[in-house]
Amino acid sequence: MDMQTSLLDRLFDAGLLIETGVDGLYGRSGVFEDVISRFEGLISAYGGAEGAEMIRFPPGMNRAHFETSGYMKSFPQLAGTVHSFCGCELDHMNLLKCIDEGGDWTKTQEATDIALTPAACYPLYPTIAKRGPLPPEGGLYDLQSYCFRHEPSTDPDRQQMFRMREYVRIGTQEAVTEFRQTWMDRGVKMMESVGLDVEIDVANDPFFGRAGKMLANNQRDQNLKFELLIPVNSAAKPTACMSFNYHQDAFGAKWGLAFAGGETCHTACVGWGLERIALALFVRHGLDPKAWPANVRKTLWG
């Protein structure tokens, strides 16, 4: 039995996490969501005073929205789309009799004009977008969202529906690589302050096929997105449960985010997974709360 099976056992066993029958797809315990409430709340601690817009988009986004965000191009692979019955009587008869015979039945769903949510961010760019111009000093945004990705496994820190809380900047070059910055030097304090050992690395996001590659080296080669690395499964692999990126121009121009006079902003994120920092946690401090370290209670519960 490998680490990855065994940690989600041990999950499944303490009521962490409950199955479902879907691999990464779970249910979670009061306990699991304590955590990551009191996490969430450190990352307000964090990041509160400087008057973000609080957002919470649903799980599902506008298809057209998810098409104009060109996700298909970069990850096909990940991504999930809300199918429903649109048929008549007759339909629904043939429906219920392919069901009794044990065919497939999903064949009969057609596309609604509702994608599921690859990152908290994605909606966010079209709704600032329709307000027209952004003020001199840009925007500050506190997004929090279930997110999709198709991604099957046992790996408990790779679940296919999970939740990300992202602050996201819009403005200058200069405002948001600043505001990247910051954020690398709070993640690490955030996450030394709940006793994690934590790395910062470079990194790619998972582009798809031989073009792909391509775009992979080159945002590691313009050092375009970090991950904060915290020990899960193994030490020797740490999971990714920060991302600190920079979209340059790339959403601003794709949604038209300008300043009034006309200027394309620029974007950056910063992205926690959640599910992976509450598994991170009770890697490291183990599975009851109740007997975690004193200061790492403290912190999170007060």
The other form holds:
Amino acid sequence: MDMQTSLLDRLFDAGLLIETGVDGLYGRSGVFEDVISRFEGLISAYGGAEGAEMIRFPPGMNRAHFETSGYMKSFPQLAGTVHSFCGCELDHMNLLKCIDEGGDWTKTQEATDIALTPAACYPLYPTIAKRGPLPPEGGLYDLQSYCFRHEPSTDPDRQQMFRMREYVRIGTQEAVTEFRQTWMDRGVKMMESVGLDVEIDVANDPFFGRAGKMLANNQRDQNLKFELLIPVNSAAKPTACMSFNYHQDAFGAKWGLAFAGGETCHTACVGWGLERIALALFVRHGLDPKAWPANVRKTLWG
Amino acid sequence: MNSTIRELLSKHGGLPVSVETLADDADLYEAGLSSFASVQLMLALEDEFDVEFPENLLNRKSFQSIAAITAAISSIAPDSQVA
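Okay, that one was the form predicted alone. Can I see the form predicted together with its partner chain too?
The complete assembly is shown below, putting the previous chain first.
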């Protein structure tokens, strides 16, 4: 094999990912999708017995909720919003003329009520808050959604549109921190069961700008975010394939998630970057899943 | 400097308590200073004292108390008048 060939090119050549002409925006083959689907089955096997409520939101969310979430404060560089043509017939003529002349036709597009979902759990908090007070035992939710982050890259493990599976726990501080610890332990076991080398490390979100440096340092100082790292594109710089996040009562306070007595709920989430995990498996075991080690195949395909 | 810091803390800290009730060494996070408010306070302090916090001071400890903020600013702007 030519070592100069990039991982992305190898994935294209093998037909696992399909080029679209935009960095970080790819089609997936049936083989690729099968790996993701089997891995999702493994996630459910670990977490399914706990009775999480399954909710599947589309990859767009209510723009008003997106604004309330404060995403633009922290990650304006990653956000995506949906814009559409909202003009009259004359505007349409001008639009076509502009496109025909190679002009910037997107300038006249207007914002819709939809923002692209940046993480699978973002639409959940306002949804649960709307239901009213939480029961004393809190809630547990099973989510999966395509997510968008504007960060074009030729590293296949940094895609602009990718799927995130999540379990979210809303409850007391004790319940949500225990939930996070349980999943950190399970995450390691799970990855080892499919032959992946993992390490867990404290982490921070990619907050924007100098102010963001401080938010990132605060997040690390308080051990709010951990990531499970697996080598994908580089052994020296392994890729975050899972994250374990404790939000304290920040989302509870922001969205009004509270118990019947009025006490604000704490929240935590565990997320899987499904494409990243599939890529880690392809890199570790080869591009043909039929040739993967028998124990790995048994874990995933039974 | 102390009174200026207190003034900026009052304006940007979003604290549920009056800044006057806080001792110089009182824990500002316990008093209700959020991560975002600490960032806004940091930017306001930079503007007021014409300094730039280096990366090693962009952390919770630097904003833990009024005394800690005073020490942080003094360390990056030794000429500032420390009241």
